[in-house]
Structure formats: structure tokens, C-alpha cells
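Single chain ahead, written as C-alpha cells, the form predicted alone.
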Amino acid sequence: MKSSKALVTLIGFWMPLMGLISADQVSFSRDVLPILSENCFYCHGPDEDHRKAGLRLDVETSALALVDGEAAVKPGKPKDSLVIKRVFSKDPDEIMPPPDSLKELSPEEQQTLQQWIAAGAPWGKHWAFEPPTKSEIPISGSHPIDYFVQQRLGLEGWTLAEEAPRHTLLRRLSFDLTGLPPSHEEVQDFETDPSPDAHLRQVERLLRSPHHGERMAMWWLDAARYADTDGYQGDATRANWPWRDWVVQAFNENMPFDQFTLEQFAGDLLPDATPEQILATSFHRNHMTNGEGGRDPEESRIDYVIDRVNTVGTYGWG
């Protein structure tokens, strides 16, 4: 829902909630896999030419397999697991990651691995291939987001600040949702509104504003590498603004994200594709365009393809 989206915007999109997990809530995809991927897979991953000791930690059967009576991971027995022995070792010839890798696990990462194995080492996949699960939220009078914020503040020994004056709240809300300051009349209306849902009414008003789509589109245009010129030495003007307006309209219409990305990625391949769905694929035209005379067209084409593959993999669907 848009109202929920607005509230998330107010507290920041990426507020860390990692501190809310307990020992029996360690998630493989969220907590463990990033540690293994960053520190272990270079020597114990899918690359056969680089693999050390024949050990793969990216495959469950290999990580659990017994070799000379020992296993890298023994579910429920962290002290008997080679991973834990090596991670906590003080011997420079045994500690993992090795010193020459210039990688070192933090105490929190070491503890996460230990907690994961103690909980039975439940395996998983990359988070993109795991179905989302809804967190349990105690019944209370506050918004669910407030619950998580207060939980995290409590872990840090902090409490909620005093509520800001209404004109300050509306200014923050307006900049977050439209990128524009509120007018004098809008501030006055809000300050004199006695209704208990005055805040939500302002949220809904701003979400209905066409400027809301412009504000939200700003981040997507940056991620997609949108520009009004071609780049390189000539930097000639290009006319890709109809795609920009399509993105703005998509946000204003609250288009579902899967549809939003699908139409940009392959809208022209959809059955009975509409002109708007075909227009959406102009996402792929946001690469820089080299107009240098005498350049091999195929070389330019490959450069453009690489640019868009990197963009799609990094921002759109990665």
C-alpha cells in the first residue's frame, strides 16, 4: 500500500534490523550466506580451479560431508565443526580466512556462524530465491513499523524523541514524498486540523500529488543511468524523455514492482503488447552512445549490451 510505503520513506529505506534476530532466528540467506560468499567461496566455492582441499561451502552436501571423520559443518555441534575451529583458531597456519587473503571475520560474524550451526545449520538459497516471510508483530496500538523501530532503539539504549512540531513534520513529509516544501496554506491547514488521523490525511494528499511520482522516479532514473544526452565527446542531445515520463506515471499509478520491471525488461515481448509497454523497454536505450567517426559498429553494440547487462544485474533484478 502507498501509505505503508510513505511511512517507510520517513524512517529511511534501509534501516538495519539485523540486531533484532536471536540465536534461533539466524537466517542462512540473510545472515550466513553473505559471510561465506565474501570470505570463503573464493577458495571453497564453485570454481574448481581455485578450490582448496576439495571443500565446497556453497553446496550443503559438501559442507556436511565427512572427510577423515570430520566435517566442515556438523549441525548442532559448532565445536566439532571445522568451520568454527578454523574461524576461531589463533594459529596463523590454520585460521580461516588465511592472513594472506586480507580478510578477517568480525566477532559478530564469528558468532553468527556459531549460532547458525548450533541451531542445526538449516540451509537455504540466495535471498532472491527464498519466499518472503512475514514477521510476527505483537498486537499493539502502534504501527508495525514503529514496533521495529522501537525494538532497534531499545537495543541501542535509546528511546523515541519528542514528536516534532507539526510544521516540521509536514516539511519532512513533503520533502520525502514530493521533493518540494509545503506551502504556507498547507502548513496552516495541518496545524489547525484537530482530527486524530491528520498525519495520514497529509500522507494520502501527498501520495496523490503528481510530484510524488517525480520524486520516486528520481532514484530509478539514476539507477537506470538515464540522461538527456548521449555522453562521450559529442554528448549530443537525445530524446528519451517519453520513457522518463512513463516511469513517473508508473509510480503515480502505484504499478506493482514485478510489472514495473517486466515491462521495462521485455515489454515488447508480451502478448499483444501495448504502445506503453513497448515504450517501457526504452530502459535499454539509457546507455551512453558513442558517435565517434570510424568506430566499429559491432564494438559499440557490445559496449552497449555490457552496459545494460550490468545495469539490469546490479539495480533492476540483482
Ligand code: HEC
Given for the second form:
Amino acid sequence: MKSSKALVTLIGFWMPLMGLISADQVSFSRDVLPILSENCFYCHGPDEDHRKAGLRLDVETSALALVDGEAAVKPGKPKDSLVIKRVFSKDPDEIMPPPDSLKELSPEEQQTLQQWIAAGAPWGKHWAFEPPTKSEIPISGSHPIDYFVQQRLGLEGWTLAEEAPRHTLLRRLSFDLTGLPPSHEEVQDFETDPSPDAHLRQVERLLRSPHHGERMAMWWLDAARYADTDGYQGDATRANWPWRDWVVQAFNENMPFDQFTLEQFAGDLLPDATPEQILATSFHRNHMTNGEGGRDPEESRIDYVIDRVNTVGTYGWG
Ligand code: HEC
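Let's see the other form, the form predicted in complex with this ligand, since the form predicted alone is already up.
After this comes the whole thing, all chains and molecules, with the earlier chain placed first.
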């Protein structure tokens, strides 16, 4: 037992340096695609005007295509793959990404590409387009989430802390679910609740609280660049809070995400749009608004359109 614990600790210690534990754990969408898209697609991606050496690394057939017996990616053969030769090259004229692009792969990223090709270069899509798959969960007494937490703790060589006292638990839970501390009475109720599902009951109480929607809305309001003022010189107050309240209510009613986004992007275009669905599109009006007398209206309009496109199109939301 002692030695296996030591091994676990050792692995835990080296994990950040190793990046990944073994080749079969490399996931295309999680590990490889972000490296390629951040460092390679600018010159080897969809944009024809930037494409270099006629090479696309965003399309599997192009990455695997043989040209004079050479291919960017030869599944199972990292040493014969041009990507690996170029990424590990010591020659500044050969190395990818080129030094003048000011992009550089870390040793872990280089390793990831190598491990991925060694493992047969399984291709995939961005994770958002991959159907979710269920992980194998061994039959054990613990809750599946506890099982995964335990597994990771083991890898890091850590163990669970002692259970916190009830007033601490409730404080954490309340901040998590409502963004607010619990009242004195709520703490007392929880501390004196003898039932085995006392914790679960607190979770359910907090999920039913109207403050839960406010808490959830917080991140969306940030991503949607909500503000109570216009953002330019005078920074005059604006009255777009009915849209903010629409978001809070949507969370409190557990509106499905597709409907939530659809109504905000184009609720006004829905057949027989309700006033609420029209209100939802105020999402597009959260941009800064310039009320300065001397501004060029067309310039401002273009600014707003750019801001709107960036907000709708920026990945990494939510
Ligand atoms: C700033 C532009 C730029 C970026 C970014 C870039 N490349 Fe390149 N790449 C080039 C150019 C230009 C060439 C052709 C000149 C040469 O062969 O060095 C090339 C050639 C290659 C080749 C050789 C293709 C052949 O048919 O011989 C491979 C493989 C390659 N790049 C892989 C990568 C990988 C992998 C990345 C990201 C880690 C990357 N490149 C990032 C510009 C870029």
C-alpha cells in the first residue's frame, strides 16, 4: 500500500509537467484541436487568403493527404509525419509555427501532438458538436461525482478534507446558489435539522429561491456586456433593466438553453412574437451607446454592429 501511495504521489507531482498521462488519453477535441486552432489554423485553416503551403490542418483528408509520399499527419507514425518534424525542428527556417508568427508551442503541446499521432491520430470535431458519451463508472457505493473526484484526488496525491461544520456548509451553498449569505435563522434551521437529507433540502430551498435566477444571470449579463449606463463620456444611465429581469426570470423558470438564446438573438422574428420575446432581443442593444452631439452617426452605427457581431460570435461563452 505504501509504495502504491508513493507512486500516486509521484504521478501527482509530475502530472503538470507530463501534461498527459498516456497516449490513449489524448482527446482530439479537448487536447489537440485547441493547439491546432490557436497555433496553426491562421496559416493552415479555412481562410484561403492566409493559407500557406496549400496545407489545411482543419480538414482530416487534407492533413492525411500524401504529397510525394509525405503527409502532414501519418496516423501511428509521428516520426514520419511532417507536423511532428516541423513542430520539433531546431531549424528556425523549418520550425512550426514560424518564429515570426510570435506563436510558440510549449513542450507539453508538442508532446500532445506526438502522442495523438502515435495513438493513430483519431479525428473529431469541436467538443460542442460531439455527442456526449457516458463514462464507465465502476459499481461502488459512492456517488458517480464522488467517484470522479476521488479518482482525480488520487492522481494528485490528495485526500478529502474533513466535512465542514454545518454553518460553513450552508454559507458555501448559499453563496454558490444565490450569491448571498444565509440568514441567522436559516443557519439555525439547518444546524438543528436531524433528517438524513438535511443538506439536500437546503439545496432544493436555494434552487427555488428567486435569487438563484439572479445568481445564474450574473455570468450571462457579463457575457452579454450588460451595463446600467451607456459607457461613453457622460456615461448616462440607461433603462435596459427590463431585459436584465427577463434573463433572471428565464433562469428561474428553467428556460431551455436553445429557447433562451433563440429569443435573445431573434425573438422579434418569431411568428406572433410576444412582448417578452421582443424584449429578449434587447440583448443586441447592450452595446455602448454614444450620445455625443458631434459624433458621426454612421460611424457609431458601425461600431454597434461590430460589437454585436463580436458578442454573438465570440466563442468561449457561458
Ligand atoms: C504564420 C503562418 C504559419 C503558421 C501559424 C503555421 N505555419 Fe506551417 N507553414 C507556413 C508556411 C509559410 C509554410 C511553407 C514554408 C515552409 O515549408 O516552411 C508552412 C509549412 C508547413 C508544413 C509543411 C507542409 C509541406 O507540404 O511541406 C507543415 C507540416 C506545417 N507548416 C505545419 C504547421 C503546424 C503543425 C503549425 C501549428 C503548430 C503551423 N504549421 C503553423 C506558415 C505557418
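On a predicted model such as this, the values are computed, not experimentally measured, just so you know. Take the two forms, superpose them, and find the largest set of C-alpha atoms that agree within 1.5 Å; that set is the rigid core. Positions refer to the first chain, counted from 1.
State, for the two-rigid-part motion between the two forms, whether H167 travels in the same part as R308.
In the two-part motion between the two forms, H167 and R308 are assigned to the same rigid part.
Expressed in °, what is the rotation of the smaller rigid part against the larger between the two forms?
Turning angle of the smaller rigid part: 13 degrees.
Once both forms sit on the same core, give the Cα displacement of C43 between the two forms in angstrom.
Its C-alpha position differs by 3.9 Å.
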